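First, one chain by itself in structure tokens, the form predicted on its own.
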Amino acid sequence: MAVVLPIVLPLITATIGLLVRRRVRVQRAIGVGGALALVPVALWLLFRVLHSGPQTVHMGGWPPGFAIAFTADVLSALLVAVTAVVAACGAVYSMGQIDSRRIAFSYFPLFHILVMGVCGAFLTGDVFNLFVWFEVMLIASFVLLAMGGERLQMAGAIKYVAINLISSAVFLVAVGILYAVCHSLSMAELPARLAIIADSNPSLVVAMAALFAVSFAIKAGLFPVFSWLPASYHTPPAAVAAVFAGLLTKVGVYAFLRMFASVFPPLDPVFAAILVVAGATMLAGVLGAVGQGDVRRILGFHIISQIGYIVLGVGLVGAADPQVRQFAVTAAVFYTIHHILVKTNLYFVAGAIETLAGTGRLTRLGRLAQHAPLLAVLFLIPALSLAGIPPLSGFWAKLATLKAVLAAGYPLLAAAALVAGLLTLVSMMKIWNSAFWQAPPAPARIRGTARLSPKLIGPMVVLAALTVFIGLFPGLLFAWAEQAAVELISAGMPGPLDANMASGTTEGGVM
């Protein structure tokens, strides 16, 4: 049952939290306790997968093909583990930022429903249930985004839910066509069936892949369908925005990786389009960031830009050289883990800036390094990592991506990645100079470092330490990322067709 515990635990926590939602202190304790408990559960699952191979559970005692299947391989277990870390940090940070009114409105139960949806999406072994978990996330995230009822929040929430409902509709159509053609939605069965269909009717498979790609592109925030993201992520409290920035778009990236590296056969037109979109996303996102004057708006556009780097790895699955394919997916997995930690932390820092100064507008900030030197350091670590400065985690992520792109023979994409990295550094230094270094244009409004409680500082320290650790010792995460890439490309997820494979185990259970 280790596979389903990361889903069951948030569900139990959310249920208990709803029963005591009017008791703010109790709900806060339950919400934080449940998030902290998820960390050892997720690490235990990762340990089992690394040492015993992929794990599968068929729920309800039904046979494969009829039961709801949950599967944990190295990729999904890694992402569940980093999700647990982000959730724990986000819950602790929320204690220092989310007001009692929002907590009484079931903030923590909704937070855990969101975490449950993320873990469910990472662990599902069925394409339709991937859609279901996307919808669980959408419902919870919409309420969290709109919670508070402020005009700016509602405007952002409406844009967010409208475009994501379009994505869900496209996804559902794609799932229906896929089932009609393949008579199965199991991620273990689909690769073989799609390969047979691609031989006789390649245009049909390309059309299905294109539908999935459009849906995932919207959810991941790719060019040109990313406008919902910078329009909404600056509106909720920073604790909410940080979890959104770290996790929600990465579920779209995960779906890209799972479906196009493991499920669909090689499709040259689709992979070529993905590469073009990835390059445009890198540049469009970073150019949008350079033109912004608010910390969180800058970070929102950087989410878009950095997603472009990750999706490059997906596009390179179509490379002719199998070693290039494997290394590209390895780089994408490594980049995903790095970006979850760094982007979550940057939003935590943005929230701390707003707590100290009452605003995130760069024209109204200044000399924060003098008033809050620790916060300045905690900004520099993820900011420089995002820009790819050694020896931080972002340097290795960008270096691996560039090596894969050059090895595949795409120098223009490599140049675009370098330009995007340089502009990322420029925009991060723009925040540093305006908010932390230079004198404010008006009398300082700093409220004092006493407002930065350990509940705010602690999560930032943890994530910064992980960023530094990965940068100094990248070999461990690279080894895990490579193992994940091998499993993905070989379509190695166990399931109804290969549940007894020697490299993994299968469990039966009832939820």
Contents of the next structure:
Amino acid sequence: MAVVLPIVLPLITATIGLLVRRRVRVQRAIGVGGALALVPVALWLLFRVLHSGPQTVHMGGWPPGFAIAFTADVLSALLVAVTAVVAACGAVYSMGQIDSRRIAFSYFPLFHILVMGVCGAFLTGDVFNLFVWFEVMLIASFVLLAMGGERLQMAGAIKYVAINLISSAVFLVAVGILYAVCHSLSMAELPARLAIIADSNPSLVVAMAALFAVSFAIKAGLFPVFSWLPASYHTPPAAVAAVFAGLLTKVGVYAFLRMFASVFPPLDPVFAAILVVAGATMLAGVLGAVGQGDVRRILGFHIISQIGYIVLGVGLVGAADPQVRQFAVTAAVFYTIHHILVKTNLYFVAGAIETLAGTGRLTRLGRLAQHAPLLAVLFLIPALSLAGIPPLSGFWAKLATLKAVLAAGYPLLAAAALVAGLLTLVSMMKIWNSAFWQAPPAPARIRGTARLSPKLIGPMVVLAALTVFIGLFPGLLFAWAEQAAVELISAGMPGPLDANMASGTTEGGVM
Amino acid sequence: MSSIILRATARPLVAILAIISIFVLLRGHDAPGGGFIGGLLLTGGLALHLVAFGSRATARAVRLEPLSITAGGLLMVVIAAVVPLVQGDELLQAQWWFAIPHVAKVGTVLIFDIGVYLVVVGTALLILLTLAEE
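Would you mind giving the form predicted together with the partner chain, to go alongside the form predicted on its own above?
Now the full complex is given, and it begins with the chain already shown.
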């Protein structure tokens, strides 16, 4: 029951919200209430998983093999917990920022369907259902992006949906081939079957892995297929962009982790390619940010570069040394959690800047530190964390990734990571200088702190506090990330018993 | 576009399609049919009504807003999914309560199917009305 509640609860919230969609106040209450209720539900799931191991449920009580399976291991439960925190913060922030026209257009039901899609993708135990949840997310996020119907928004939304549909098509083809070859799509059964096929026909497995990698690369925003992200993330309201920035690309990263650290056997060419792409993504992201003059556009490019860091950990799964492998996945999990919290917070800050000054263009901003000192502090915490300044969470995330990269023997990639980190700091300082410190070039129309309601400040404070907490006590999250990595990798290392079972049943049709 | 023959035949045809759609909905668990195809049949009837009498008349005849029909159907789906959870079974596990001979077996499966029926009708009607307005 604990496993399906994070999916069922947003669905209930969305349904009730849809029934009362004309009443803006009731909508707000239900939307925020449902999101807040998700936090204890997700924490309960995390608690259960940490104490009694991975949990699997089969829909409808059908036997495994016929039923749709949902599985929560430490990785899934951790990500669902962070999703719940981000959703709650995003709902509160939306209450302070989304206009009543959008709310009457079913903003909150769509928001919850998006959350349901994200939780479903994290919890599913079946590759085809991963595709289904991707589609749920894609539909909800497309409407949220396009809602409002401004020209710029439509342009961004259409690019977003067109490129993501290509990704979905590639994903579906890959799922079809996988099923034709393995006669199963269960994430629990696939590793053993794929390991056997990799022995006899490695190029087939490489081809499948490459198809999946292309699809996930588009979803996650990797080099060279990230162009949809900077085209669309600065157009919707900040509350929407923040939740997207925190969660959507990370579902792509999760798919990478799940499929490549656990389901697919480590095959050299695929993982080497992932490493190269990850390195290029880090650099392309920060370099893309250099030329930008808008707060949210800069942040969009930094999502890309940070995804590069995370995917480095996935690429290192191909390393020969099992300890390096485990440490790399641990770093990737830690980095993902850190990045969800920090990036959502930065978009919240960008939204607050736009609320205060009426624009996000750096050339027209200035002296915000004087007008809104609290906002300045709330910007500095996630910004410095993003750049990897100790003692914030980003420092530990970057340190762990660097250690893994060096241990695997890729000094060039480590150098690229350091350069990207430095340029991230430069970018954050650019925002700090132009928006918060320097005098604005033209007389700016700052409307004073009175405009920033607690509904905007509250979520930022919560996320900043979490960043600082992880920074000061990284051990706790690191231990969980390590447990997640051990589970992931051990699921991908079939024991001799599993291998025998699989070889006996591979040709047996459905089961 | 709307002829007198079409208008004269539309009403009885809509009624017949509505009855068939409910028949298909109810036999759906053990035989071909179900909520989705039943909902499409009713939508076919409503489309006929729309062609014959215009979108305003159809919207008036249905009375409920399409999105409210969808939301109501979604609510029934959710209820059918969660009831077994409350009784200690898995999500969506079928709960059978009683059977009406020759008509249907009543249980969460039927509630789920009716929910799907309403979601399909509401969504398809919304699409029809939006297209007809343009």
